[in-house]
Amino acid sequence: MSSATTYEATVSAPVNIAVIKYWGKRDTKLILPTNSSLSVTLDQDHLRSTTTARADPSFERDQLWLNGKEDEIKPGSRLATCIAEMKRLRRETVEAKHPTAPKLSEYNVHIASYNNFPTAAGLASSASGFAALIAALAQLYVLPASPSELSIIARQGSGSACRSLFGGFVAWQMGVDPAGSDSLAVQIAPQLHWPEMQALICVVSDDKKGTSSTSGMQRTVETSTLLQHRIKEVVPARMAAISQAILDRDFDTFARITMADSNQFHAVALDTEPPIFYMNDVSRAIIALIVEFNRLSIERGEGYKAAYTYDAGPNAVIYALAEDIPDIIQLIVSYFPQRPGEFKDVMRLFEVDDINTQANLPEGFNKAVAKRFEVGAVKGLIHTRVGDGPRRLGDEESLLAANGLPKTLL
């Protein structure tokens, strides 16, 4: 290293899963959405992106490695835009006001990022990835910026990334300024506001998507008449209603709106020309199970017990309160057996090696709503909960070696 001081920061950032979906841009360069959205931040002890950013005068160019492989930073790309914007912030808010501050904005940066879950498989890897990038650079540059201010830059990398700069329950306000100054994330409620809220992710496929979110949503904007109705008539009322439901810890309303919005998002994808199919037979079978599970609960006068939601992919995210998660896992395993030892029982609900021994249906459940699938139809179950925002990690967790290149991650 040519400099006596190492300028570096390592940060982890969480995945968020939207309950009011973002789909469609009114400005593709600035990533300004056609509607506001709302998400739940998940626990990064289970799902996270970790990023190390280092600035050094000896680096010949900005470089980024994702999961150990170099990802080219093309001029004008989202990555290049985010890095340039963060350097601008460093220059304007730190170096211009403190003449003795190191001119880090003039140094090239090396960035190493690692996801502990499949990339581009509908598990919001770009959201946590860009949030970790922005949070790491903000720490490296010692920026006096709030998460909402940083979210304006994160949004330009990946729209949903702006929501991963907060823990808890987060709204991305679409804003009205053509320059995007008011299109940013705000926290609706913190991580500990609704501690009973948990999530079960059913990994249906960890393959890369056939239709990327970016290309898919632009086709929808151009061709779907249903999307225009959604933007104008549906989303504003749902944003207000689900925000209030979260503040009131009203799971019934939360569940109804979450499932309705997921259904409408996929209807909009189907209303695109040509149509886009993100869900498959396994996805639809999980919906049938949750619908029947809720029907039984409502019949008993207990209201909704589970809420499914699907992003641009086949993987199901089921939100439920902690007391109902064991029943939901037993239900899912009844139809989607798991390979022994595959389910990581991180919250020690069952304490068994083979989760299949716990397969069980509630009394009165209509078994005919779905067929039983083979082992592997659902490749894994991830049980998690509401999580916090980006975390600054210690030097020992750096992903870069002394020479500024990535450490071996595997």
Second form
There are 2 protein chains.
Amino acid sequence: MSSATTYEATVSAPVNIAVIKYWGKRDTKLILPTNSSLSVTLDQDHLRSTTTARADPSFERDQLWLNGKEDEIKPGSRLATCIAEMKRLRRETVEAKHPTAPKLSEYNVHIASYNNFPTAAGLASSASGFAALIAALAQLYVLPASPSELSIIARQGSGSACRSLFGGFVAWQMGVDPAGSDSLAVQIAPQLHWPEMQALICVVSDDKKGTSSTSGMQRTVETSTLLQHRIKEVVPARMAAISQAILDRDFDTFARITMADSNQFHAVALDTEPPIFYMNDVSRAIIALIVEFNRLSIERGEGYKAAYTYDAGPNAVIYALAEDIPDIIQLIVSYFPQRPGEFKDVMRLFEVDDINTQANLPEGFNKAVAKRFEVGAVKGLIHTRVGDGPRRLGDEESLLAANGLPKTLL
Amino acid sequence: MSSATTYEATVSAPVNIAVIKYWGKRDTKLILPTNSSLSVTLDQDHLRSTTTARADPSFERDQLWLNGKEDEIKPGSRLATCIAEMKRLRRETVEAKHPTAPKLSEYNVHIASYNNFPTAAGLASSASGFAALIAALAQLYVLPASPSELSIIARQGSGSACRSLFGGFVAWQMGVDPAGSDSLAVQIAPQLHWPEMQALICVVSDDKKGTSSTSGMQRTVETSTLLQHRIKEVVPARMAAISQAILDRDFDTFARITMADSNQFHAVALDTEPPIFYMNDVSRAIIALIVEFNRLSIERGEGYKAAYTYDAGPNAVIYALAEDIPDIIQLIVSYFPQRPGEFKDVMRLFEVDDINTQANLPEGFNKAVAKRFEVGAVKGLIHTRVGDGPRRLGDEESLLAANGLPKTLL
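For comparison with the form predicted alone, would you give the structure of this protein in the form predicted together with another copy of the chain?
The next block holds the full complex; its first chain is the one shown before.
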């Protein structure tokens, strides 16, 4: 029978966008951060990595294909570490305890992974990608491990991947153990705690490739004279305050801290030698629009209505409650006209072919805070919401064909 | 005789560009800063404010004209404070001690001031302007005051003006007295200590008016969680280190600290709520060029060759030694073509009509660090050098006509 059994699992895993930023490692091999961080998991219905992992005695070596193209698993690489750690867990927590369990840890694996968003969009795919890899192997190996335990391994693939093992609102606790056993993700609140939380991703064109976050953050650790103050004094207070704001569904506080921490992350990047810039003039203009949008709502006594945040690139992610999203989309489109069809109105807010017909500014908006840009400056808008953690998919979703190669290669 | 005597003085005063930045007041009325700062005085042969001050019993009120246009002296304004303080010094240090001295402190004054650079260039004219005002009144009143004593009054007009009362390399010591008696400028080294020090100002176009430095710096004081660390820990060490680098004519250290402090000033501006941006994509590109230029010279074992610094606007000021300036001009022009005649080759480095024919990159320069911009992105280049302090000019340079009104009004 065993040769006829296919040991395989397919999962999807979500993207997460941090509101308290991870920037700096205290251990670059184990990927132990210099500060805790906190993120919102976005809905896999819109943005996801899907991964199939199969173990088979006939496979000659571990192999991985990303978007149909083989990605070499180099010895000692983060990828190799993650696969080896998952095999170890299989051996220690399953096979050692249940002698009849198949020795999957001794088989090589084939892994096929696919992101449903273009890499060119500049969205960090390593977080969802490594989360999907770890979740797929955990399913394949039927591990009795909690998401927090798995997050310790995902972290060693890509730091922020650990946060994509949960839905909702997720903290990556930096921990204190030099071995990293307590540097893991925990859920602060589940997806359904605050389902009105939505996000609008503004995909921004950029002329040049920015500094990679891996090398950039270590340059900041080595040269910034402000980073240590951020790590020791600022982040711990913000982690506590924004966690409470999430539990209280206090958008005003959530927004204030989110924007302040995005600003401070880019501030310490700039305080690096040589300085690192991820935001460009388009990013700055979007900030000016959100600042003015909030100024009006604060003036009305309604507090902050939108919170921008920027990762290691020029894209803006704007968090807002569902009721305010249509106004924010109209605001963005007013300054950043979209090619017809470029805004995928997945939540059916507008139901028009050309979103530009919906470009309206709130009453009293000071138009002079930014100039109107050309079509293409914001080359895409993705409207999504807070989502759940990794999902096990049915066999029909497998990315691997019967011969063990990715279906996309057929 | 007295009615026939004209009590008048004309002076010019220089621009200064800080290398350790002033950003934040601990007393907004007295203009007492939250940290010490340090600047290089630029040559008045190229950039200057010229001011004539005349006292006459026939004048009905104090009046001031800036570039030929009357600027109202509002009661309680910084301008009114400076004029009142200078009259007080005249009364206390001259008239009270020499009973025969004319009571100029009782006369109203007419003041005409003129900047030889366009306000639109975005160069801070308030520093040279207030320095010229104070120096002109000090000459008019024949005050026995040192430049440091005068700097206490200039500071109350515009903080950085206190540094324009000296040539060469100038520190503004923040002081500790709540009344501001020890918050004054001192010369670290005179102009001729390091005459090879030159500067290239890149005048950068900007779409929008930035946040004024007066309001911006106070927002940083109120909201940045990083500023206090900068004030307490970072600046004192940098003030000591860059002062020593100047005394040692150690350009490498001077450059490193200058760039780090420019970056950090913009970092704390970004760490402000809402964030303040002064640099734009053109500013960022110039930084990338200088970083690459320095990378090459460091690789050759020659250390840093150029130091950028940015004030509260997008213009770059690049400090470099005379021998490296031609290469830097060629580098900038390679990426930022100039309209013919726009580069005023005042020091006769190139002696060509079209500087664009001189656009050359150093060997081994990685061209991909920036894109080539359109003509007009850098809309002017000003090449200058370290300069001297305020100069008394001859009567023939007076900006006031016999009738007491500015000559430009005639």
